[in-house]
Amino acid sequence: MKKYFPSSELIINEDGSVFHLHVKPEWLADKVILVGDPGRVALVASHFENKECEVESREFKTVTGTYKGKRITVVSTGIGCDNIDIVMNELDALANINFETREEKDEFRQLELVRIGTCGGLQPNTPVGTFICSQKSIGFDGLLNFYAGRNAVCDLPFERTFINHMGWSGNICAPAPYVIDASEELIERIAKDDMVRGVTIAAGGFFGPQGRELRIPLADPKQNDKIEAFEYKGFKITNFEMESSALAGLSRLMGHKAMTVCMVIANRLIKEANTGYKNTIDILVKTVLDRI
């Protein structure tokens, strides 16, 4: 028997949108591009030799065309993991549930997701500038957790060993990180040869989550210090951001290819930090439409 969706969990708009993206089934291409500023929405689609679709609602804006052949979506997500909690089962449910008779469509549809967006650096082979795909991604956010199927799909050593490494106990990081890996096809693809192949931490948060300390103490002063130091298997971890550990967890829980690839624009290691990077991010998107 086919799983039905009530409304109470799926939500439908009138108009037959889904509720958070208001995009319609008909809308989703079956490669995604996800930024988190909506304003980059317009940067990617300017490459577009034409536009089906274009739709705002809250941070969420979402643009369908064509490149290059290529039919694509690109959608903004807006900062952090809770967010890509909602694109990524509003995307899902588009491509696989029937939004008529809200039951799962016979046939599953799987998507390719690359989320363009930017990142700080934190070892000394990623200055300001570098193009980051995150191979592995380390949550701090913990959204992982409440799903079932999260210890089949992580890397449970990976995570013990970080664990220990940090010393972390009590309310520091609670719930426990978990480490998940990016599509392998779509690292391949993307990445090739010219970017750096690295660990992200997805922090729940661009301050104190990532060491940056302004009026409020730390509760671990060493954070980034243990961070930066921390080896496991010739894996280091080479940048932070706050979206890549859902994105790629959830990917693989729902049966997607995902992959986030941010570019550098401060260097942690270094205190180098980089504000006009928005001139020269264009590089990073027409590099991942390319090869998309």
Contents of the next structure:
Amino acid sequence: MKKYFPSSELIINEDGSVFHLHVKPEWLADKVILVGDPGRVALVASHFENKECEVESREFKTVTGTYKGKRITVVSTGIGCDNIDIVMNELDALANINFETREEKDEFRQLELVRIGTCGGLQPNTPVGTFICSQKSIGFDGLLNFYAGRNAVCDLPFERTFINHMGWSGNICAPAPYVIDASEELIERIAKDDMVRGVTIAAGGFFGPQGRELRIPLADPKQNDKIEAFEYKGFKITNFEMESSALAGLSRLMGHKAMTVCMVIANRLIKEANTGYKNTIDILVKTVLDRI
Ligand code: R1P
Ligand code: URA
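What does the same protein look like in the form predicted together with ligand URA, given that the last one was the form predicted alone?
What follows is the whole complex; the chain from before opens it.
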């Protein structure tokens, strides 16, 4: 018995495109680049030899085109794991649900997803300009807890060790952080030996959840000191960003391959930042396009 998805669960626009992204099934390539900033879509697409579609709705901008003979879709997600839930579910629906019959397709189609983002570095070996690929992500966002199978794909001993190390319980621990691996095959192919492999915290905010204190004091003033000192089986936490956990987690549950690579634009340890990164992130974009 095939799964059927009524219009309340999978909303399809009148033109046959999926609700938020406004992308039609035939426009989706197998190789997908995700970026947070809608402005970064044009940067990625500027390297395409041709464009077959270009569509924009809210923070979701999508272009499909060809780069050195490879068909690639680039999509902006905006900020946060809540948006990754929308983008991943809609991309997976475009690939694996028949929009005419509203049934799951007989053959699974696997997508390869690489997020190119910016992040804050947390270690001496992650100065501004470093490319960090998230081998593991720690999700402070709680998104994966709403899907069955979460425990089967997460690194539960790592989670327990991290929570004990932080000494967190109660409100600061709700939702409980989850720990999830990126696709090892994608990391080997795309990070190679010239990107730092690390553990990324995907935070549920840019300020308090990343230990930035402006006018309101933090619940745990020692949060970042503890995060920087944490070590488990040789893994140290390298950076903060805001999407990699949900991307890795949903991809694992759906059967897709995914990884995140970010350029460090602020080093929290030595308190420096680079606001001119838009000129240099193109090197990372070109590297990913060549290796995807
Ligand atoms: C915060 O400034 C945003 O930058 C990072 C964070 O994950 C968050 O989305 O990534 P992007 O540069 O891809 O948006
Ligand atoms: N993006 C983040 O989420 N944090 C930073 O510090 C920089 C970029």
